[in-house]
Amino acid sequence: MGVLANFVVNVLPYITFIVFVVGVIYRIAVWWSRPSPAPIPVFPGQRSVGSAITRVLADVVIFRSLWQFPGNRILWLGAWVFHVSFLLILLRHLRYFLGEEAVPGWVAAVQGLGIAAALVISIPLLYLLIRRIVHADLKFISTPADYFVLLLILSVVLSGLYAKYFATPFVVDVKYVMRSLMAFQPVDLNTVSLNSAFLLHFFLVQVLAMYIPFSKVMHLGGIFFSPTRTHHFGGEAHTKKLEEA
């Protein structure tokens, strides 16, 4: 194989590792040390610190702030299928970094879910999308990275797909590659039979995890840090009736 796909393989992953962590602990950093002197937990707010664990929770797991609104339920339906599928898709994958030997059973019991899930997340991605153009106030106020990042995934889908379906590589040289890469191993593409539709979905996923420190699909990490969600009133503050003058 040629540069471009030794680059992709060899030399690209650590790139994107380290543009990934550093990325990570960047936002983060900033997060946590941005001052916030006066709580501002938005009425009713949050009593104590276990409601508002309990509040960061339930919009995590189960998306509640966009649930509160009935006019949000297709949205809040796209968005939970969206993010359960990316999370089972992700789970599937780690069967290549690990030897059969060392493969747990719950990753092996999740592959029909993963792979259920990678044809199922282009419905709600297709929907996001096409919500964004059609609907002329979110299109108003979309950026061309909103679009980005959606058209991104969605490559990174319909790649994995394409790899999976149409022109599948060697699964035992996948995971060597990845194995080898763990290990700090160069590998010889010579040796290994990986297609250029592997190298397309492998570049991308690289790609995606480069921009995610530095785009709005950082709030899986944010939302830990929303001062709405996490700060709480003291006491019974929020109930206190204002005395008339």
Given for the second form:
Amino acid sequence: MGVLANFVVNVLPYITFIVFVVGVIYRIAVWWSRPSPAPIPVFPGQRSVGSAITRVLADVVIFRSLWQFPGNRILWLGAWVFHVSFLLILLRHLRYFLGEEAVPGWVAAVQGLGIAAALVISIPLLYLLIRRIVHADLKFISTPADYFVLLLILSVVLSGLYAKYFATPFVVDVKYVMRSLMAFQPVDLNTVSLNSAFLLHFFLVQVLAMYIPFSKVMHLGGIFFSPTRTHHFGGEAHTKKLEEA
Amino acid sequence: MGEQLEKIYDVELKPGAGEGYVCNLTKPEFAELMKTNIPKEPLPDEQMVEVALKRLDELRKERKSIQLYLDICVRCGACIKQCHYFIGTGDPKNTPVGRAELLRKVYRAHFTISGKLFGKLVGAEKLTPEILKNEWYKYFYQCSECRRCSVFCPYGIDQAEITMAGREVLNSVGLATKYITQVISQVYKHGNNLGIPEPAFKYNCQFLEEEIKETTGVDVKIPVDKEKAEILYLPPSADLFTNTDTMIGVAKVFHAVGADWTMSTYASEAANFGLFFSYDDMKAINLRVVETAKKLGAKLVIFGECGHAWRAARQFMEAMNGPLPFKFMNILEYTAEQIRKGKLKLDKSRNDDVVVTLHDPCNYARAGDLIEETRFVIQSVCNNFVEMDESVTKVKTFCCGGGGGLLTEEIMELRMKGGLPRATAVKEVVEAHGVNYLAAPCAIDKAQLPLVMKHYDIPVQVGGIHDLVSKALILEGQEEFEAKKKAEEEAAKAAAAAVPAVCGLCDAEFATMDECCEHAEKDHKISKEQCDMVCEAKEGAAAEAAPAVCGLCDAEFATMDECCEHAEKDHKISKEQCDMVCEPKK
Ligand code: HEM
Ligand code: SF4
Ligand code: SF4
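Form predicted alone done, so how does the form predicted together with ligand HEM look?
Full complex below, order starting with the chain above.
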């Protein structure tokens, strides 16, 4: 496992990082630069900048749009639990990157929630997967890529859980590896105790990160540019106050 | 949500069900009039793909919405059941996401890295003439650009934007529909969608003026082509022919507030089918309005009861044709404002014969922020207003099924299927609240919804909001006129009652109708209410007893006989020929 492990730990992370950052910036730059020839808000709730912002935030934080139709509310629940769990897991992982020795207080504070989220997240993930198979209309519109990303995340989650509970690596070493990478210092794999379960997890995570800029997962950035939600009307020609001459 | 409405969401999946609904292709004489550069005939297959891809590439660079909505859809399916054409047909390509995928798969194959690398695995498919002809041309003309899907999508993905892009690409290869291009041609030739030439337009306005005079006794002007005016009013041209009550209502409002307004024969149409066709033509049609307003020196441009007209104005006019030297508003906002200012004298009870519900036109609610005004005006002019279920009104309103340039004969079946959600919602309020008037302040609705209601066997009348305003609005001098008219009618009735009558059962004759009725009750046991089934005015008697006028000297007489005597004496006309001279007074 020598060469491969070395590649995954000492080389790939930099490639991943560059692909991820450049990819994400490129995609956002494209959206940013495209002109909007006309305001096309979908009303109501965008009579001012403030109300437009509130609405986008509601869409991001509580998935307001999905809640609106009773038939979509299971999806709303599944999607929301999935995303919140994902976020908590990401936050929990900061402990491998932040702080010389001890992690910052708030990172320590989310550890419990992060573990709970990691245990829970498979449920919404499986739901999201199964609904694509059992509903004929969803099956029709799904592409192989839609299954792929769910399966990829599921495998990241399962490999992580396996690493945590069944093939536990030495946490201090994991942090040492991450901090070394951040300092551009190659790690001598013989000096740390990492196992193949961790390496698999670490590898899958990097695949996911590299896949994100090329995929629909970018929706998380796109929502902030969506013209129907971000456009609003302010003091343009049309006005409700009829000023009669 | 009522039980019936809930049921519409149980859609049975029928792939291919929409294949059969195809709009007729445009003709060279229409295609060549478009401001958008479109080939007169569909391009040969070998050129199609290249031209189409070039246009698609331009569009995604020209409009953020297109680029973004092609990129970020996660195929979560939240929009699937929000489209009336999917609900009606069950065709998965008629779901908002399914329809967009028709374009997205091509975009992926030609313009994205993952699509180029992984092809079908990421849902990418290279463009072919068949995709253009059999998928895009069919399914982008089975979307009414109603934007309902956008409300329910977590990112606000607006399928109408994709449809508009798809149609513009289709235009570039000569695949446009006859209906839309014909309507736009009429605007360029005659100034309005129906192609009403100037003299007919003016004649109709006079005709409506006369009609108002006859019913209210008031001289209400419907000015056309005035040289200078404060307000330019743009009706949907159908209001001058089929929905005349709406036009009458609007004219009365302007009259009541003493507005200085006019219509123009150069821009005699609020509607803008460019919205369904291309930005270039939308801009050109809006430009006619802007030019006219400038020439008139109008300070205010008012759009009539028309949904997509309002979107083309509200969202595009300033951006495309601005800066504008005038303000613009919808007639419902104007009337609401006048009501709030107390400038209209309204008698709600005059609409007590109707129980009203409101169909929000998609483009009022979702594009125009026109939700409260419509309700305010309705509730100001009538006592009985009932809302449909909240899941199908306001911003969640369902399309009538005929919007987006689909109001054409050849796809009538699709239009009826698309009307199902609205019909179901109306049916619920008809059954629960006895609704008998469906207010639909949009010219497309007024053409489509009566057919839908008939198709689903729902007994409601479809009409505008200003039709109701017209009934409730009392103009200055109208009440005197009405009182006079009523007195006259009563006098005529009394005169008719005084006429000799005959009993139909026994041929007995009586001096008056009353006497005959009494006889019928006494001798034939026929109640007085049913008297008219038995007693009839003696033939000719009514006419003879009615006042008459001499056609030669305009002298008036109490009866026909007196007139005839006069004619014989003064004009030497024999009694036999009297009817050539004497006429009953009108
Ligand atoms: C550079 C990024 C990441 C690193 C270095 C990393 C590292 C690790 C390590 C070492 C473990 C196992 C041992 C432990 O908890 O002590 C773990 C667990 C886990 N990882 Fe990651 N991971 C990363 C990103 C992610 C991402 C993006 C996900 C997304 C869903 C994820 C999901 C999980 C899960 C579910 C667990 C198990 C539960 C837990 O302990 O939190 N990881 N990760
Ligand atoms: S709701 Fe939006 S993201 Fe979901 S499938 Fe429809 S268009 Fe795509
Ligand atoms: S815009 Fe309306 S007609 Fe078009 S896909 Fe969306 S819901 Fe259907």
